[in-house]
Amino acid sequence: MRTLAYLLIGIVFGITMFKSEAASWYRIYEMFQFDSFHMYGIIGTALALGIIITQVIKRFKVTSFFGERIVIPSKQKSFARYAFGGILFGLGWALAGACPGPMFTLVGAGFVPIIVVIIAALFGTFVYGLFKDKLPH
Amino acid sequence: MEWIYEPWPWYVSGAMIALVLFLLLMVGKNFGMSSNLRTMCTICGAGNKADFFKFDWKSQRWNLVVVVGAIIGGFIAHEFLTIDATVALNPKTVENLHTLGFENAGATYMPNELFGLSVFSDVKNLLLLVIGGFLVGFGARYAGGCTSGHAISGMSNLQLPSLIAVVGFFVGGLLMIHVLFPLLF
């Protein structure tokens, strides 16, 4: 039952990523050229509604569909990891034109070379794991 | 229902992403896609090489199911909900992309130069996909999240770290497009 819920949420997410064109390499390029409002509109709308949803859930201690307490973890305080990690992620996001959600959507849409990007992203994650303790966090 | 075959406008798309965030919170989970990459590394045995990958991956099974859904969603959207997969880019963007050598800018959903099968015989562009993917994987884990985990989940929870990460995403993206692209393409 719960597994089916996760699957359906994933399907809605995948359809949205494709139909919004947020999964299109071109839209990411256009966004960083500031040539279109499209991507900013998407992120802005999602964020505005997201803030309302998150704050209402926290303020009114809303419980989940299964009657459990909803836990929204805080991010660990730091500057270096978010700044350095963020910049490296941004470089890759603009080059590959895909972030870790749309990557998988594009597999379903039949763009075979995205599998190269996914394997490389797995390797990148693995290398981070190897050098984690040597990096400023 | 004709609209569903058209590209979705930004306000529909943004609202749908917020819906995904809402539904995940309401089933007791958090929206964040890049942590799946770590889970997949663990499943492949990365725990033997680094402690970072030593965790009970079954606790993240739900998120892998979301990934499977995202793949199926991409298939459904591409096969059944799209008649014309062109992207209505700003003509200025199209011109810029032509200058860089992307011939079908906007006439296809993805550039053939990078995402057509011909990339497998183009060493340079194939290498760029590898570098791009590597940076996404490395950077997302270093920053502790990606576009979904920081820009949507974290910022919705008013987390300063997420704001720093998102500013970083943009610094990196702008650097790539404006400084490195003219050298790479």
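Note that the structure is predicted; figures quoted are calculated from it, not measured. The term rigid core refers to the most C-alpha atoms you can superpose between the two forms while keeping them within 1.5 Å. Numbering follows the first chain given and starts at 1. What changes on going to the form predicted on its own:
Put the two forms on the same core and the Cα of Tyr26 is off by less than 2 Å between these two forms.
Phe37: CA moves less than 2 Å between these two forms after rigid-core fitting.
Once both forms are fitted on their core, the CA shift for Gly10 between these two forms remains under 2 Å.
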Contents of the next structure:
Amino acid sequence: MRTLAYLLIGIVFGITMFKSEAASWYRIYEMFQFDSFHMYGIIGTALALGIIITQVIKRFKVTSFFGERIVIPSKQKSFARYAFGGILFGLGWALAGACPGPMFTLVGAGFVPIIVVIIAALFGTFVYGLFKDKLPH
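Previous: the form predicted together with the partner chain; requested now: the form predicted on its own:
Next comes a single chain, given without company.
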């Protein structure tokens, strides 16, 4: 049952990403050139909603659809780790022309070359998993 729920949420997310043009390489290019507000509006809206929803979940002890309490652990405070991670993420996003969410949307939309980017992202995640205990967190 959970798998079906996750699949349906993923399909709705993919359609939303594609229809809002958040998966468009051109829109991402415009964003990094500071030529258009489109992507900043989408990201800003997602950020604002994420903050509000996270606070509601934490303060009102919200449960999932399956009745389990949702627990969001507090993050460690460190500027350097988030700045460095954000820079790496942004550089990868700019080079690939897609962030992780829309990568799968682009495959579903028929943009087959993005599979190379997905393989590289999975490989990068694997390498991080190998070295995460040795990295300064």
